[in-house]
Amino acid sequence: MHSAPAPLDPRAFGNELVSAQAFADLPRIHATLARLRAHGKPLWVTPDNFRPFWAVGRHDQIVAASSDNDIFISSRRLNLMSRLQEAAAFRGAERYGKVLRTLVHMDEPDHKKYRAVTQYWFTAAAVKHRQAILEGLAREFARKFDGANGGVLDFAAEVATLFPLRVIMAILGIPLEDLPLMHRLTKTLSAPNDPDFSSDTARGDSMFDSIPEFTDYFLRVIADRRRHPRDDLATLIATGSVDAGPLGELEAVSYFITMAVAGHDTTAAAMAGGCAALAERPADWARLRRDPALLRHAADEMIRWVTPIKHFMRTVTRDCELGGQAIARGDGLALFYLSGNFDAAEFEAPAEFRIDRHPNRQIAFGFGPHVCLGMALSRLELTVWFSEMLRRVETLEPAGPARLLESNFLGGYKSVPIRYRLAERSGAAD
């Protein structure tokens, strides 16, 4: 007879799911995600210097509350931030009054709207048209192996950091000299607690110092592509039009800063992970070379495993109920889909990494109205860069430990050292 889980301290175990080195220690973070999930039901917590929130780690809850955008809002609170990240924010919304509208603030009707102006461009057979760009870039990138680096990489810092940002500028028609600068910008806003890309960990303040820069130089984007249209990304942000009129400033740059960060980060922690996973399971990368065709599957795969995405925030607007739990209106829950991707409700052996999981009813992309604008260019950038690779690349080892960012937000590897052997067709006539 099993006995019941031990309570769980709302101060204690809230001060765990909001901390950034717990999700910096994947053993760390999982362990006491399992301990969300085996409570069964939104357990209220009150860590120190957060609001208290409701945390929901089981699968069907989170597809729940991410299925009803009537109750479960998004503008009040979208991520967990302390107190002094919050009263920071409001100290940075004196332009507009607010930092930030992007289409994940957003809710019904703007939502809908916002998102529609660009909604057929990220259609998975819009985004085919750009895959001679991908492969492209993915040849380029995948020369960094036939240096003379004696078999030796990181994997994290050299490729899939940048591969996506050079995809994500490409589409949207960002110049190749500004990568230095989108680089930096991106890692000051998602991973504020780390010490490798902010300022100030403790307080985590400086994830706002990067929006005023970011805001001037897409409205000089905005401005010259208002006056000289192209075929790009931003051209169709920046002529966009809702309710008959342009995009306000404020949308606008949230925006393009959307496409820059998530559009960005997310598939470079799904890369090098994905990466980090396949190193240490030779059999797979070599059952991956005997049939490519696997890689559909096995980039869900390393999505789930990875979940850029930690958690999102919803807010409750009337009384309701969610997995037995009451809940009471103006009440803030934190989504936490990296537990949901590991609930052995839902999936089999979810510790477990398998190429061929099918099916894959992973959330890292969200669910709902909410569900990422961008998941397509997403699975084909992982599927056309890992398709170079594997040509390219015979075997594959780790060599030396991954490092991940500290962020309870959005979670990648900064570093992804492996050791790889060349196949012996691979060469740099391309």
Contents of the next structure:
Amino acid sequence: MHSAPAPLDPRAFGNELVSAQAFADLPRIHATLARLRAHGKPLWVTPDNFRPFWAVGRHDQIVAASSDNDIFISSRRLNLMSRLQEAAAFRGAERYGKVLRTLVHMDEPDHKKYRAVTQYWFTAAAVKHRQAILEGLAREFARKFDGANGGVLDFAAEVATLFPLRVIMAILGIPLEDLPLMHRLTKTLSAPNDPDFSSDTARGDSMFDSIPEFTDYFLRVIADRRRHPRDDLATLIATGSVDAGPLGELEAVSYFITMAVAGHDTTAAAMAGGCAALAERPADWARLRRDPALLRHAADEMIRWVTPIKHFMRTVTRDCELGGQAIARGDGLALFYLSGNFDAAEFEAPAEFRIDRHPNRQIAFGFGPHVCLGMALSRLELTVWFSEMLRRVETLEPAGPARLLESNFLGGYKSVPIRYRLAERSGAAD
Ligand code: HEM
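Show the form predicted together with protoporphyrin IX containing FE (HEM), please, because up to now only the form predicted alone has appeared in this conversation.
Okay, now the whole complex, with that chain kicking things off.
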């Protein structure tokens, strides 16, 4: 006999959904999200120290809300921040009236206009032109595997965190000597609750500490490219126009900040989680070595499996209905992509990692008008990197437990220890 699932307590369940620690513990968060999906409709939750919100866990409901940019807008509330963090964002807004105004914060009509500034640059065809840069960097990072025939390394720390950062710095046109600075700046913004990266987790509102430094840095880059244009993405943003004028200062700086943060930690998480999954599945590694063309499906499966961005939020502009649930004007919704990507109504055997999953309607890049601008770049990074690694590394296995970042928003891996054996003739000079 099946008994009905126990009703979910809005406060306790809400506390779990906003908990950074819960997201660092995969069985725990997946069990929580399965309960949310079993509830069927969006669920109103009232966690401590956060404004209440509707939690949306089903794939079809996330797609529906993301598709309608009129009713479900982005500008009011972007992601789940504690009241303390929201107050910090308010204080950080002194300089421009808002702490940040990126594409993800914008609604129409501005969103389309600002997106158009770089839209073409990020198409799959245009990104292909940068493939040689990515391949050069992949060869450089693959040298970390060289040395004795086999060894152990922490893939997250040695490769995954740095490769996408180097890629984004190269295509933006940021000099290599600024790598430590970029790394530190992006981590304080993206991992404010993790004791290893936050400048002060006890304070609870350190998230925006890096913004003034970021702003000054990118204002210098913008001024430089306006004087000395080059063939890089920084020049495109610095010299781009919206409504026949240059981008606003806040918007231009925010553009750079999104590129640096979204372009780095997200792909890093997919790479690290993808490598961890493959290390646990030696037969899959062997199959990919035999048939590297499968990487195009495997890359999307890594992205689904990890779902680096756990949620984004929307606010409704008028009374409406989602998944049979009435939602009142002004209410906030959190779209849990990680939940949608494990929804059995959309994916066959979602708890299985399948390198040949196809079709794969994963929603880790979001959906609709705000769908990730960097998705072609990110897919290319994953295929270029893993092609190189497959060529070099014959066998792979875990060399210890993987450790995840504590974050309810942009997740990732702090450590993925692997033991590997090199393929014959895999040297750096190949
Ligand atoms: C696996 C890697 C990535 C994941 C999982 C990811 C995820 C996402 C998601 C979920 C959104 C949608 C936001 C929303 O609906 O509100 C988004 C938007 C965006 N992403 Fe990514 N992203 C990734 C890589 C990148 C890269 C490499 C870049 C740039 C270099 C990038 C730049 C952006 C930008 C600019 C937007 C805003 C688009 C808009 O609002 O119109 N992302 N991303």
